[in-house]
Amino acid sequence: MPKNNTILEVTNLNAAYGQSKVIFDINLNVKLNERVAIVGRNGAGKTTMLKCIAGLLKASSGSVIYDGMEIMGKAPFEVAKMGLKYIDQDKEVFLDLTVRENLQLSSYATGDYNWDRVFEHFPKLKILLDRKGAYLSGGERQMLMIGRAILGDPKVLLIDEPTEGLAPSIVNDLVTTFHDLSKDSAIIIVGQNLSFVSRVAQRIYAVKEGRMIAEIRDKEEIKEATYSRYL
């Protein structure tokens, strides 16, 4: 069991794109099964932050503890095995590759073979099984990325922007999903759609130019989104 029950801590965490500084000292941690949403305007840096957290890019120093072990510096396939995914927010399936093959790639990697929680929380591609990725809505492709995520049993997923070109009503079934999923898995989303990130959060983080300017707890302060002004 983790210390604290904190599944996620990120210790002064730094990252460049070359000489370009991009996130400063960022500090954050997650408990298990806990909701965690990351806000703040285009270019804020983001994404880096979940990217490093993944192994997807290379930190310049810092420090990530995943369920009690340092990860900074494992390979993205490792960390993956070990039960922290990252959802791009690019919605990329394999286009070529029914929805089918899409999740027995998953299976493959991970050796769960066990559909039936994927088609709990999306029974929708129970029915596009057959369907190739090319012909999936953006909405269906969500569901299908989460859905070989959550394959393997994560203790953590990191996802980026998930609600982008979302229609609403896609969007208020996937605030019933995170509800749902984070009783397996802690979930920390990047969102810039306020309302999205406010029906689903416990607590919010607020970046700003790199920099980590706030962290909001108030349940009221979440519900109401006032912590807007930090963006």
Second form
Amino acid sequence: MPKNNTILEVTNLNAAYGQSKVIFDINLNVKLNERVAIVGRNGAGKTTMLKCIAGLLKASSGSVIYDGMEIMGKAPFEVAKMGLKYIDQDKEVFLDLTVRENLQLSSYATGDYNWDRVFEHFPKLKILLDRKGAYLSGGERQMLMIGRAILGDPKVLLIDEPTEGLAPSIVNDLVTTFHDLSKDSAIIIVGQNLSFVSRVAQRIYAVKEGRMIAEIRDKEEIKEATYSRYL
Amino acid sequence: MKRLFNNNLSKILIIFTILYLLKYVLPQSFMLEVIILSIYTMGCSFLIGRVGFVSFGQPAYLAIGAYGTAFYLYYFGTNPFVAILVGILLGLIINIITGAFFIRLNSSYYTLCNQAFCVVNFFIFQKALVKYTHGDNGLWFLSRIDPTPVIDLSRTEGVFIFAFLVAVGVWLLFNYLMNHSVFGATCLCVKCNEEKLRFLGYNVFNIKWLAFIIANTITSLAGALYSLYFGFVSAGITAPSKAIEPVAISMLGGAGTLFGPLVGSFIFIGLKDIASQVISYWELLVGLMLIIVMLAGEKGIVGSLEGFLSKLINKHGNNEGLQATNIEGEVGSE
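In place of the form predicted on its own, output the structure of the form predicted in complex with its partner chain.
Once more the chain from above appears, this time first in line as the rest of the complex follows.
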């Protein structure tokens, strides 16, 4: 069991695209079943941060401890297999594959064929099983992406801009879904939709120009979204 | 009827029965060339259509299989089955090694690296190993092939039956890989978005490597069959100028489709054998046809026809089909 229930601990993380440094000495930690948000303006380095944690980008220095183990330098598929899943912001599923096949892919990789948990959160996917990814709406794709990710019982879900391009009613549903999902996994959301973030997150990190400038724990401040002053 | 045409195994059975019967109408040598060329193209088509690897180096893999078979029959033994096995094994070993490096490259770099590999192979077989390969004069070993029981590979008839059975096996294998295996699905995902596949926990390198090995070993198998059929191999088999052929045939028939390589090969050999008797620049017709097929939807002949036929079958299908459409309609309206 990790110390203090901390499932993910990032220390002094630095990353660069070529010569251009993008994130500077990032420190963050997430506890089991916690819902954490990272907020910041476009280009603040939020996505880069998630990608470094997931192993998709090579960080120049720092440490990422997941479930008591150093995962820095591990291949993204190894990180995913360990139970740290990344959900991209582009809402792209495998377009040529049906919903069923998309889920099967995830099941095969994780050995978890229990889709009831997926349907419990997203009952609509059960109806859409034979529909190809190309014919799904943005909301349905988001459901499928999260559904795929929760197979294999991940301990941490990294979700990049989950509400981007979604209708308000679907965003409302996602609030409930993320609350439910956090019973099994810690969730880190990157987002600019502050009203959504305020309804989901228990703790917020504000990022500006690649630097972590504030950690907001105050419930009132989160609820009222007054942390926007940091952005 | 609809169910019959939706089942790929039935399609394979029907198409290969027709193919076998065609040898009584068309020259056997023509049909044999079509079969071997389609096996050759199958690997290339799979890599282009399912993995996203376009290679202008396929003659290299073909030549490795062909020379493996030829070396055995010319220098070591006389059993054609063993010779084919040697060709396949040599192809497999080379593919395992080259694949581990080549698949690290993306798009055009992969394409050009394969072309370079083809040029290197051409030089090796034509110049560097001329003492053993006899360069452009080639190795002649037809008279060294022993008759074999059941299927006599020392006769063209036997080679035809063997190549036909091999082709059926190859199509069953690719039908399984493309339509019924997780591996096939992951290959398609590599082509669409390999990063997404990594998020799910897949080792993309291994998937690409395995696809490369399977596809190019099938190409080496085609090389072994060519070698056996002609009883002769020269450095010309790996000429870089021929590198476009499997790519063009794949595109013409429909890259990544199950039957595209067969249709493409049939048209290609048909034009080469028939049109070349009328006009000397038969490649011009292939080029024009390729442009038209590409402009018609980039799916090749089979890809375009499949869409058209499935629409036709659905339109005239039974009530079950209509019911299925209605259900889908309901879901869509939600």
